Structures are given as C-alpha cells and as structure tokens.
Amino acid sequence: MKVSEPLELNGVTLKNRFFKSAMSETMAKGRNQPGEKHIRLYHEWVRGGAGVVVTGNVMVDRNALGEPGNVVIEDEKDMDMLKRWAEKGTEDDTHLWMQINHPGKQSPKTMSKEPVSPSAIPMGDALRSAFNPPRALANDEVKSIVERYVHTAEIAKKAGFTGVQIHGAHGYLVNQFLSPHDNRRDDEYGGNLENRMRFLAEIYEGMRRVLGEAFPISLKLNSSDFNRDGLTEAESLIVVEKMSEMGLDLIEISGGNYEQPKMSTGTDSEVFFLDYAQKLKEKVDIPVVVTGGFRSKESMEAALKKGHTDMIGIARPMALDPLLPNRIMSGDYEKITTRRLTTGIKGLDEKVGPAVGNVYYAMQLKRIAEGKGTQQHTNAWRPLLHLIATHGPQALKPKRRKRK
C-alpha cells in the first residue's frame, strides 16, 4: 500500500504518507500557554499512525491572536510543557511539526483593537463589521516580526519539535504580503512578487539560520487567493520555485483566505488543489502535500500512485476519528463522510456556517484531549451557542463569505 510507505525528506526518514495538517485547536490556558489537553490530543494522534503531525497555529506574538485559545510562543517560559508535548507528539518515529504564524488583519474585533497587516486595507464588505481596520506595519515592525518567527521556530527545536510549518495561507499575515490586494507598501516589502514574497524568504533564511540544514521547514501556501486581484496561481509556483531553490523541505497546498474560503468548503468527492499540485510538480523537484477532500483510500492511493502529492494530507476526518491512519493501513476502513451542520434555518446557515463547523470540530478536538468519544452530528446549535458564547452577538455576523 503506498500510504504506508516512508518518504525521505532531506535525510531524514517520514515513516508513512499521512500529514496530519494543521487544525486549530482554541484550547490554551489563560496566558496563551499549551497545557496537559494539548500532550493527550497529539498523543492520541500519535497513536493514531500518522507520519507527520502538524500542530494548530501557533502565535509569535500574545498581542496578535487569531482566535482565543491560540498557543502563543514568544520566550521559553513555557519550555517543560512544550517539551512534554514534543516527547508524547515524536513518539512511534512520529514527526511531530509546529506550524508558526502571525494574523495580521485577520485578528477579530474580540482579539485586536488595532490590527496590523502590510497595509491600511480593511476586510471587504461582508466581514468589516467583523474586523477593526488594520493599520500599515512600520518597515522596523517587519523585521521585528521576522525575528518572531525565527526565535519561535528556535524555540521548537529546543523543546524537541522535529519540524516547523511557515503559515504562508488562508490570508494570514505572510499571505497577506504575498497578495497585491493587501500588500500596498512602496519599500522593500512591497510591489512586483519579488519584494512581496521578501518578508516570506527572511523568514525562512532566519530560520534555516537557526535551525541547520537538516531541520526540515515546510511552508503551507495559497494555490490561488481566488479572487481578482489577490496571490494568483501564477505568481503561487513561482513562489514555490523560489523557495525550492532556497531549500524549503516540504510545501502543503492549500487556497483561499477568509474571504473566498476554498480551504473550507467542497464535498466528499472532491479532492481539492490536485490540479494544481501537478502543475507545481512539473517545475520543482520537492515533496508536496495536498490536503482537503480525500476521504476513501482509493482516492489516497490513486493520488499517490499518479504522483500527484507524496503525500495525503488530512484535518478534519482526524478530529472524527483519531485512529484513521493505521485503519486505513490495516484495511479495515474505507471512506469517512464529514458532514455539513445545520441549525434548520437556512439564512442563519448561510452567515455562520463555516465559522459553525470550525468551533464543532474544535469541540472534538477538546472530546479527545479529555479521552471522550467524538460526536458525529449534523445539529449546529450547541457550536452556534459557543460562538456566540466566546464572540458576542457579533457572531453571528459573516466571518466567511460562501465560495462562488
């Protein structure tokens, strides 16, 4: 079976093809610091047969948070748990990766009085209300951050971490310098894709500075930010061609921002991105992953067998069930269906959907980290009532607009 079969990356060893991607997990303790939930649900993970485990985002800044309940990594204060968590997560030859990031303007209006972002551009229409309008980084803000970033990724590596994720997607701060739309500055950091993708390429030199050669660093980008004038498909593989020759080790395809959410929307039978991975394949000689959409086997060894991704990237099957790896490698599984929540009121599901179906599932991350069972169900009220418990009224306004 191809899943089970190992990958070299740069000298070192993935013991299969599954990627647990990256899910936000919301359950830090009072000052944004990982806690006990944090070892039981990455060791369940573990348990569960994956090659590599990608954490939730981690944050390199308390003052910038995407939702509450973020991991927050700024010193080493923290160090004995996050080495904890590194030593139950690595378990089995696990790869255990911590995926690193920054908001910027994606930082609601419960979490940031003032966000930052490349520029003073507001969200659009539909999610302004949402969001407090960001204002324009100081080109000493920037480096700052950069060094964030690098001094987060150092930390992981002491604490025992195998790897580390650069979020360059889903309109997070690193997509956000990437995307002409967001990205207006007239210094270094800003016009043609070169000096757009700068803040990304210190971020990576910063942390392969600190890190060595053979710590693998991977990067989850945007295919396309599918719309007009954002980061397009283009301009995404020359990205990718240029961080290849820089030495990244790995690159999971992703697409969308909150805006125009392709990475959370879809059926069962789609396999999101493939397209695209196989364009990136034709010009770069490096690992890729395609996450979103695969839920039978079939589909997974088909991919793989094309050469299509090296490797199947999984998120929200694993909150439903944490074993499914190793059930998918000793055949007695074959298909997980995720369903789409609904509170019976269908305006009500059009504006608080997809942020519904993110607090159900963190809901079964918790159940897992408390060694509960998962409830499969398709009834939204009890995530609606904690997103209304946790934002305010304000919940209950678009956080993401409907693919079109």
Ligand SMILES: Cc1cc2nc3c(=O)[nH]c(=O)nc-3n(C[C@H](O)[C@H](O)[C@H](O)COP(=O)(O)O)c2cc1C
Contents of the next structure:
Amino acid sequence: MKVSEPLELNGVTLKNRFFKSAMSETMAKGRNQPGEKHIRLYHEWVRGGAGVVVTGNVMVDRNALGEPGNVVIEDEKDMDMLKRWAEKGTEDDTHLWMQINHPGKQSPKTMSKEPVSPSAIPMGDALRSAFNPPRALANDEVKSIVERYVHTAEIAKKAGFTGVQIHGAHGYLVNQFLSPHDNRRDDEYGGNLENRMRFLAEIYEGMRRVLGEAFPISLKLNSSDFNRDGLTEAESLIVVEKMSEMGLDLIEISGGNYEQPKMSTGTDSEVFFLDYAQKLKEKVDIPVVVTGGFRSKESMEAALKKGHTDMIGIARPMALDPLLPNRIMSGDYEKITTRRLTTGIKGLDEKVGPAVGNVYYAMQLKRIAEGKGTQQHTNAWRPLLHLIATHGPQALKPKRRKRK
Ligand SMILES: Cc1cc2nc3c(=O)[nH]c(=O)nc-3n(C[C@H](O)[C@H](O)[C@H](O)COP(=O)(O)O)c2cc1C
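For comparison with the form predicted on its own, produce the structure of the form predicted in complex with this ligand.
Time for the whole complex; same chain goes first.
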C-alpha cells in the first residue's frame, strides 16, 4: 500500500493517504475571525499535496477559548473570508475539513474567569494554578452548546469546506463528557457510557441532519485518556463502534489531555496509538487515521500495508515542512526529526515543556503564513518568552507531573 493511493470515503475521493492533522494557528485577530494569514498558510499546505487538510480547532463560543487567537465561528459575519479560505484550501482536489471544538474547563485563567464543564471538577494539582475551577453546565446549556457545534458545521459547509471534524480528544469538552473523571452528572448526559456519549451523539446527529448524508463527518478521539479514572481504551473502542453504527465517516486516533500530554509524547512505539488502531480495525469497519509520531516513509507505508491505519495523520512535521507529502511521494525526502526543545535548565524544561513545544510550532505556522522559511532548532527560549508575553508569568507556574 502506497501513501499516494486514493481512498474512497462515503462517495468522496481523497486523493492520497496524507491527512494533515489539526494545528491551532492562533492567528485570529479582532473578533477572532480568520484572515489573510490563514489563507496563505492553508494554500501552502495545499501546495504540499495532502489529501485531507484539517484546520486548527475552530471554537463554537467566543466566551470559551482554548488559546488567544483561536478562530471562532458563531454566525455568518465572516462568510466572505471563510469562502476565500475554503476556495484556496480546496484547490487541486484537496479536502479541507474544519475541526470544531469547545475547550470546556481547559480554558486558561487568562481566557476564562469561570470555564464550564460537565461537572465542577477542577484540573489536577499540577495545572490548578493556570486554570480557574469550572462550574457544571445546566441541562439546557448542554443542549445549546450542541446547537452551537451544529451551527458552526453548517456555516463551514455553506462556505465551501468539504468536511468537518468533531474534536473529541485531548481533554476538551466532548472528551470531558466522555470521561467518568470529569463527568459526574446525574441527568441524561452522565452516568453510564451511553449517557456520557450523548453529548457527542447529539452533536453528530445534529450535524448529519443539516449537512446531509454525503458530507464527510469525522471525529478525533482519544484511544485512552491515560488517567486512572478517565476514558479507558475499552470504552473508547465502544464509542467508535457506536459512532460507526450511527454513520460516522472516519475516526482519527490520538490520546491524552493537558495533564497527560500523550498526543505529543506518545506511548512506547515510534508511531503512537498503533496498538489501539490494530484492535479497533479488528472490531469496527470504519476508515481510521492514526496521528502522532509518523516521521519516516517506511513507518507510514508499513502501517498502511499492515492495515493498521487507512491514512497517515501528521501535524508537527507539516509545521516544519509544509510541502512534505509531495516531497515524500516524489522521493525527494529524508526522514524528518522533531527534536525536543530545551532551555538548558532541566527544572524549567520539566515545568513548561509541552506548552513551549506548541508555541514553537505555532511560531513556525506564522512564518509559513508570512512567506518566511521555517526554523528548525532546539532552543526553547524564544517560544518561552512568547508564552510568558501571552499568558503572563503564571505560564511558568504549572508543574507537570513526571511521566511514568
Ligand atoms: C502547535 C500545535 C497545535 C495543535 N493544535 C491542535 C488542534 O487544534 N486540534 C487537535 O486535534 N490537535 C492539535 N494538535 C495535535 C496534533 O494534531 C497531533 O495530534 C499531535 O501533534 C501529534 O502528531 P505529530 O506527532 O504528527 O505532531 C496540535 C499540535 C501542535 C504542535
């Protein structure tokens, strides 16, 4: 199986197996609307040749941001810019899918005085100084957030995006509803897995209703939360099975949350979450994208050949080299390395590691959008200073738990 082979998906053709995973651009200005930089960045990724390009997470509520500079789509005010984004992002038969998200309690202090969550469960000790404790959503608020997801998806389709992705991973609101740790509700949205899944299922059903049968709807899901009492692997498999029965078109597999950042550190293998994908493939017949850790053509083609994944999810390498898929397909490519950034001070690296990493990659996205070359280095100081400038000195406060 080659990375260049097309994939048929519910009546649409994806031109190859490259799936550029979501990376939050953090470039939105003013009312958190998209702008020229988004258009230039996505056009570069189109030039790069991936079959599917997923946007960074687009938020459904202006009052609930995950980071400064998130795009928010609540209404049609920015339709002209959205149409241009979609037009440039779908050139050359590229699929451009909008990732739709609400951060729930993972909205930092600098963004939310009182974030919301299924239940009033604060972040763990290690991150408590950076996030205000959440309040539990009322039942009617849950229903109105479902409508927000659906409405944002409807606007995406109207603008010309060719698919959507529900962000159900990485500890954000959908993931919080799924997690027995975060969700202690006693209404129809809490308790057993069927109830904890209801928020996700209603979002999916609402989207399907307004988007129609032929429009790709995908879900990014954690293989596991990697928390003692979070979503387990066994439950995650059941979620995929049920969503597949409901008609979901594709599942992207990741893992972890802010407290257990496995999405960027992985498990033991070079490519993260492949074991899970293998189990999933035995159980459920749905196109799967595994994301995390793909760096060499050999590992990509081996995973496709073994049938563990149908597409290759890649994020950070696409921030270092936006033309990567075409380079791989034309043979003009050496294995890309994503190195760990360091300040040279071990204690400081432990405190701010993943956050600094994300800022560094977001800085590369800005450089691509500005037509500048990307910078590959391991010096953490510039992204760290940028982090402090955006979030204040409390960015240095959270202590990360040592990884096991
Ligand atoms: C700067 C940055 C921003 C990210 N933003 C998102 C996001 O908005 N939504 C999402 O699902 N994942 C996001 N991710 C995670 C990636 O999609 C991906 O799951 C992770 O980086 C592992 O893949 P990789 O090893 O190919 O980078 C982000 C990662 C980075 C580095």
